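One chain comes next, on its own, written out as structure tokens in the form predicted alone.
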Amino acid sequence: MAKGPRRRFAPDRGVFTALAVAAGLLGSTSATAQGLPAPPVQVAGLTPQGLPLAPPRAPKPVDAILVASFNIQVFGEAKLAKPAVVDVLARVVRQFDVVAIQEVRAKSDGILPSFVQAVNADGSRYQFVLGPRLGRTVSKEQYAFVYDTERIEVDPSSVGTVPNPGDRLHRAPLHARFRTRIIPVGMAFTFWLVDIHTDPDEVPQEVDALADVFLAMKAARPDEDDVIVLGDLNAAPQQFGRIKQIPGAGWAITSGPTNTHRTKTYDNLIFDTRATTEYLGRSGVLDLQRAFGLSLEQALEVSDHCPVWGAFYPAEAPPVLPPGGIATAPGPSPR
């Protein structure tokens, strides 16, 4: 939801700076305060030229647009030497104008082009923005945003990993500002994304900690209060501690497994609800199974997770919506 002038979308060489300073709620030394170097991003297909302009085969919603969270489950070479598994990831990525994805787990750097490249094999045009390889150990993961540019942009100045004094987070945190393209661009909703993949042993330390980040990340520019943080965090809501006692606290995925074998709930969106009130009380899990048509071990070849998404207004600030949310926006459905 806008507040005061209007937003700009523009670069802005002050945020990371801003994200620092705002990372003391984390717990930093002065060190933090004065600004720690951020590891680098790729951020790939900002400008796709030579693409041929077509739609994508089935319209997606004109009054909503999906974000979605997916944990691809060691996404690296083997998978993607998969066909049958990347057209399925391909199917997934086109339901949806934006997905934060976690566990891009490769030595290789044409994971992800290689993948975008299957995802706009119908004529889509997606491109994809890519964070550092981080982790304690040696098996080291990246965090990655796949976008539709026929309908969102990213801020490349925007684009860098939340800072982690004290070493709370076994990953930090990749984030982004988009803005959607499907409303004039004086009253298109603008908003964070913020991909997090918590250590499933430190769940507790961790969540606790994303409390942090999600304040940090809110106060990080005064122009722009709303902030999605998305992703795997191997808790369900019950267990979000500080969370769920932020002021205005909510999450998309409030009930149902979201784990492939249909036994936990770990993946989610969580966001202000008094500053995000674009969002339009939809949202749902992508059974892999039941929207693919596959058996179980063919889902776990895909994924342990399943996508999870949230429906979000195009423009700032919508108007009062009737309960149970938008009736118009559809939820994603195989293509």
Given for the second form:
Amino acid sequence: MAKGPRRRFAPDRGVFTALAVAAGLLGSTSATAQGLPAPPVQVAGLTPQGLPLAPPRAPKPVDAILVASFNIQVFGEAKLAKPAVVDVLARVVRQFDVVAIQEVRAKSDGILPSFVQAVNADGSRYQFVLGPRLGRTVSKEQYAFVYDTERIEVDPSSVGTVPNPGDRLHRAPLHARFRTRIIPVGMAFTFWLVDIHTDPDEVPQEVDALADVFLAMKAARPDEDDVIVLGDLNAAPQQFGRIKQIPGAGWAITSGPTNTHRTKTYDNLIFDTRATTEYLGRSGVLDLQRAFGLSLEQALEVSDHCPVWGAFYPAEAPPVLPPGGIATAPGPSPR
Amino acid sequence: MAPTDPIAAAQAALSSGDPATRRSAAERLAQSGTAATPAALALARACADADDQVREWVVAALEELGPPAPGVVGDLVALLTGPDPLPAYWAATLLGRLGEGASAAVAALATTLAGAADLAVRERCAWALGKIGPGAGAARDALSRSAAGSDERLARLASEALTAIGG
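Having seen the form predicted alone, could you now give me the structure of the form predicted in complex with its partner chain?
Once more the chain from above appears, this time first in line as the rest of the complex follows.
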């Protein structure tokens, strides 16, 4: 879709806030609702330090970036203490350019730094963004983005918690704006990622609230129309409610299970197919058992969810909109 | 004699004096998905565990369960009024998942909705009453007061419950 000759990557939170207010969507996190200051968001330093020497890594494609979502069930100290589990998690992350993580559950702030250190043990240069602890009870969760700094960069000032319209979401989504680094800046694909984990007992209400979140993020910046909502929706596409009514709304995972038991379609990436023409039509579920030769029990130790992913062209795609037709993005043939 | 059914064994281990054993049991139940539903009551009780990691795995297990057995309604009602809000929150959630099968809990849910100190517990009671539906008519007054209250989320959940109850 036409996106102008060169888009600013500089943050503009004021624009976002003003538009959210204008749209009647300015909500509050549970923390601010209680009169507390908004909890901080952590953005790790952008310069990797102390990376160990390691064997050469497998090259990643130059014609696609891979965006993934992964609910790492109860990602905390206990999971991090299992080297075999951490090894699988690290190998999962290294397959993708940016991973939206759900269910970081730890009292310590050291989980993501330790995990990213494990990811980078092969010489990779990943970094992370970690959201505030969210939840209505004493049991809190954090969202995170882990991304390959050699291929993706984040605008640190774009990171924040999405306004929660009507306080309808148990865990207000975490947003951040990213840009690919494997293409000259002026042509690089920029996009919002909006990380979400819905409450399994209020799925219809939360999915409908996500439709409002999606539209608010679309309106957040006049120079950014690529919004990818991704995470554990606890809902299959047929349960997407008002999201399905958004013109152009599409999703990467159309069918098939995304949980480790292979019984439910819970995880997805949602975007506007008319705007995000960079989507290459390639997506999938990384079956933990098959990909890593694990038994069901071993895979469940990693997570009860499998990662889901979609491939996107790394440059801003020009609009390809024949009259009455469907947009198509330039790019490689499906692998 | 230890139970041979893995769910029953893990359920029993939730009462162990050893935190590591309890953690492992809760993790196994969380990995079992809906198969762990027979352990629903034990998991709701284990929300009060002193160990953080046990609680996190217990909550993860509870999130995946289906409706509990109707026979545990009385025990879940008893958890609604306990001193710890987390077991009360999950007791209300499990009662809501039972739907009309939890109609015997309406009075207790209405009382907790009106009087609990913890807002999340009150919200879940309103939600659960809506899930019970027309059989929760006795909770109309408590729901109406909550629907007229200042908390936006609680008011919405109470209004939705009143709509579900009808009449």
